[in-house]
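First, one chain by itself: the form predicted alone, in structure tokens.
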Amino acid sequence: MPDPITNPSTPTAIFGKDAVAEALADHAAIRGLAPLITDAKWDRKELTLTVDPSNIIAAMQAAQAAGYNFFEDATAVDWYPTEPRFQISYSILSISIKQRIRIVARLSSDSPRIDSITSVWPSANFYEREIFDLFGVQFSGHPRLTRIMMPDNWEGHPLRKDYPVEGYR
């Protein structure tokens, strides 16, 4: 069977977890992550994959698992004033069989917290940093969850959509 990658009569989108299985059944990140997924997108040959944030870590281990070994970055987008506001999106790479996948988890506003994933990508260390400092979004188990672009004495998260255009006064 062809690759649904580079397969021409893969249709050019496809939404929902159950049609992107099917059709991406061979993909190695839907065979490894496949019980964790709640929702999926393929769109412009790119793979995105929601899971719940309780279940980040297993997540990205059934990813390096599944052959992807190399963590890109993390960042994250505030949807206010829809819920849940958050989205984190995490890019994740396989060298060896060049495929690029996204992992997003959605999270409400009332907690914005998620599990750290630096002991499974030491490398996603400054990006969750900087996401809690721009978004104020908690990384349970981070090594070290401080300020990294603001001053300390900074009040608020400048990226968040409610953060008012010249400060807090």
The other form holds:
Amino acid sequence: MPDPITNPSTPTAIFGKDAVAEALADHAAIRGLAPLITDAKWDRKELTLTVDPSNIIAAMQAAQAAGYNFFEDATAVDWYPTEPRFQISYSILSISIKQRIRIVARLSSDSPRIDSITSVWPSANFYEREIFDLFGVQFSGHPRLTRIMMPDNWEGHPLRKDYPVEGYR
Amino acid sequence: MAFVEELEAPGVAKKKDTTGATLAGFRPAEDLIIPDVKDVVESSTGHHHPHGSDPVSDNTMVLNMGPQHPSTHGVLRLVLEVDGETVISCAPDIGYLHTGIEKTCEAKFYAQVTPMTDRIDYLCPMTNNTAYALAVEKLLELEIPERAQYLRVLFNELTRIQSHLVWLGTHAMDIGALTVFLYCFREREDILRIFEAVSGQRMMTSYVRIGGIALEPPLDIYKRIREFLRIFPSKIEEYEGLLNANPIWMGRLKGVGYLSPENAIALGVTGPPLRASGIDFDVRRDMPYSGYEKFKFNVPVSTVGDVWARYIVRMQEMRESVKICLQALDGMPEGRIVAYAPKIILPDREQMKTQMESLIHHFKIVTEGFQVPTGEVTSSVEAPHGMMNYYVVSDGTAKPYRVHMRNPDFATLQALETMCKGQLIADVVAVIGSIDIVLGAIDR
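Having displayed the form predicted alone, please output the structure of the form predicted in complex with its partner chain.
All chains and molecules follow, beginning with the one already shown.
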């Protein structure tokens, strides 16, 4: 079977866990993370896998075991006023198979909290502090969750959608 | 793959694996996590023994370095715990340049974000523009003409040379070699004049736009670039002549700031520091974008992993960039510089003044922007400092719902303590120079 990513007959957009798992059955991430995925998306040649927030460490360890050895990036998207409000996007790269996947977890707005993945990748440290600072998402098990960009006495979380871009708060 | 000069640091085992594949299951130690300022201060008070009980260990000291220290390359503040002159722990304090660019992007049209990307990593504006343009083009599913791709490659590589020249000059100046700085800025000035000729700006170029590039380059520009590329290799030799056999330079760089390949991956290090640690990964070659697959170049890799190796890797990279620029000039195709998408790309002035439809398009794009289909994409480019990603989320409107930049400097800074632990304060300066940080990119 040809590589689904370079194969032109692979559709450009597939939505839903089962449809993606069928179309990209040979993808290393699908094979490695299959039991943890709750939703999947194959859009513009990028794979997005949604996992339950409580399984995030297990998902990261599964991704690491599947060959995705490089943690690139973590950030959040605030879908206010939709619930679950916060989407935490982790971008994971495999240096050996030269592929990138995105692992996503959605958190609700009342006490947004997710496990820290610094035990899997120490490089997540600054990224989690940044999300905490700018979105107010808590990371359980983070060694020192403090503000990184804004001053320590700052009130509010600037990248939330209910925080105005200009004018008064 | 090309291994540059193998200079084995004493006591460092040679790593055979260059892809990092076998490092996948590596479990990093807890102490790789870089501390916060409070951690450093608290641990230092913990090291104090009751007065007089142990005079030797009684003297750890917390030292504040920056944010105005010239060797921190901007406004990086470091809090160091030192025992005599030996660094015990080190915490960076960042955020002094935080301007909330990511938030500002959410209030602008897609095209208006481009000038802001210049100001993030202000030493490589063309690379920032390219990364952002690639992300939005992916959302729009726009095909970019080959000529625009070649021009992007050409100016990306000139930007790499320019950024490496600033790195070399300031790095050498930190170590005490003041002359190199003047020579590097002399050549950098040539590149900035080329940038000014094509875009009208020396530094904040905004030349690479969504859908292509901003302007047709002037007629004599290829000749000027060729002239620069003809003399530049001899200038690299000139810098190396000043530094390579310099005993102070060698003494300050060799064996300093060692970073193992496992730790480099665990700490998210990319770009020249990653390749200097023996991981053979370059986004341009391994996940090509903007037509890089058509170019032939070597990726310099070293297995030594110290500050000297990063110096050697970057010097080789400048030579490779010259090769890529020449290939881009030789193979420069004819054709348009922007994609054909009249509702997304501004028409040229003449069309706008003579054709009603172009005038309407111009008016609509300027006043309302253009709508981008829903989705989320990541673009990735090899910036001079490492891997730069743009994560753009669209909700179907004319303004981006979220723009996030993954800048290499932000991640590389997390490796600072691992590289500095147990070394002298003077070595911290050498290590900061070797990871080549720009605080605008870190704080955003």
